[in-house]
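Single chain ahead, written as structure tokens, the form predicted on its own.
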Amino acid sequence: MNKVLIATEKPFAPAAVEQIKLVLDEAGYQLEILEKYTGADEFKNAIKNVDALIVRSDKVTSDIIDATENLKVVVRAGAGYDNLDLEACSKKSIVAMNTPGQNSNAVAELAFGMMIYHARNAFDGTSGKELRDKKIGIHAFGNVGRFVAEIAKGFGMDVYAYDPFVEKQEIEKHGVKVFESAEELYKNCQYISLNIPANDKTKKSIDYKIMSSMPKNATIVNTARKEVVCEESLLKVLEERPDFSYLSDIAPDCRETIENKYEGRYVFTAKKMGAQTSEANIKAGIAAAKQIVNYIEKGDTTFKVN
């Protein structure tokens, strides 16, 4: 019988936990759960005899990849990787998979409450603003991006996008105006929402040359990963421009500096809550459960990564 383990620091909820279990239990497959583990060793113990492995953000580290000895496929539940070590998985043969598109709409609704919050002055009584008739320019128009888009379109915002690897027409479909560089849409935009992955070109891309040509009151909405933005260049922006803000979904390494500082100038969440909706987590499981199973029995290799 081929088991899978559910190793995740930050539990799914318990219907998601529910929903995975039909989808193993009518394979004919055994679940095993590791929750709220705090330490590597945990983890290495649990994954040792497992055929699949399901996790979140949870590190699955080269350490981790070689306590293992009949692992087949690991899944991570949600879009971005990074926290897979995919040269590792690939020298022992391992696929490794992500779950594009299932908590999508759960990340672009929580870049718009971070906006609401922040325009509304953290809802102190003061008086904000409102997000009709600004430019928001959307850094990366994937899944993410497209769900942004429509809840800007019902905001009345006036919609942009950037995205080198889908084509103008495609932009265009979902009525979005297309810039054909980083560079214009930052340029142009009071709002940003980035979206794009944590890889080599990407890492710290977002720099200081790119966030000070930003418009007056200008705000990046980072629900992305922290490694994108260049810190030392945020924090610089933040001290010469007081009309300047900056939401993460993600508290970046100087959040520390920023909230000493930059009162009223930023949000962050208390951990990543792009996904932490009851509806993301059993999407992403049910599709983390069935692309394991689709894997195994049939060879099904449609959402590799590595």
Ligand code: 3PG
Contents of the next structure:
Amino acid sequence: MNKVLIATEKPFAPAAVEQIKLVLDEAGYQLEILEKYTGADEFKNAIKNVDALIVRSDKVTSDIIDATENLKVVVRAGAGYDNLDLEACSKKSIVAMNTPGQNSNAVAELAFGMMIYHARNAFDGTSGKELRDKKIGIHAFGNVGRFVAEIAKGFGMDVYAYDPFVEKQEIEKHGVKVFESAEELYKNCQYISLNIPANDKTKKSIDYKIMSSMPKNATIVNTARKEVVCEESLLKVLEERPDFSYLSDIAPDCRETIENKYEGRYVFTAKKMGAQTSEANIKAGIAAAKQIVNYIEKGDTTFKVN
Ligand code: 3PG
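Would you mind giving the form predicted in complex with 3-phosphoglyceric acid, to go alongside the form predicted on its own above?
Entire complex below, previous chain first.
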């Protein structure tokens, strides 16, 4: 019998686990669950004999992969797979997949939750600002970026995007104006929604030059990864520009400095929670379970990333 392990340091909503179990039951697979684990050893023990693995942002390092004896497929129930050591997976002929799009609406909604909370001064009773008529620049028009655009239009914002990998016409079809460079996007938009993946090219790519070029009351909303922002630059811009704010799902490493020095100019979630809704967990979880069954039964490698 094929065994599937869900290893989630930050658990799925219980309803999602139930739905994953239903998919696996139907295929005659056995589900094992490791939630809220605290160290790699627990993960290594749990993964030893399983055939498939479902994770979220859990770090699947070469050490973890080395501890597996039967693993055939790992699915990151979510979009970003920077937590998977793809080389280690490939070396052991383990297929790695993600489930793009399944949790994107939840992430986009959180971006607006942070924006409203910040624009209304954390609901402290003082006069805040509105989002209507403000310019928002969406940096990367993927699954999350598209939901951000849709919601931004609902708020009456003026919506722009930059994405070198998506045709201009495709972006325009969504009623979004296109800038041809990241520089132009940042220079023109008060709000920037960061939706780029974290990879060797993008890490620390949001630097001093681009952040300091933003217009008055600049606000960066990061629901992507903390690593894409250069923290040294971020601190410099926050110091130089009292009108600059940084809202991030997953606080930067320099969180304490920001919290001590720049009150009212940041919002950080307690734990990465963009995708932390039962709807997103259910959709991503079901997709992950189905992808595992389809791979093991039929060799279907849709959404393979290695
Ligand atoms: C993703 O890449 O899908 C999101 O960042 C969500 O990550 P999470 O499943 O760890 O919340």
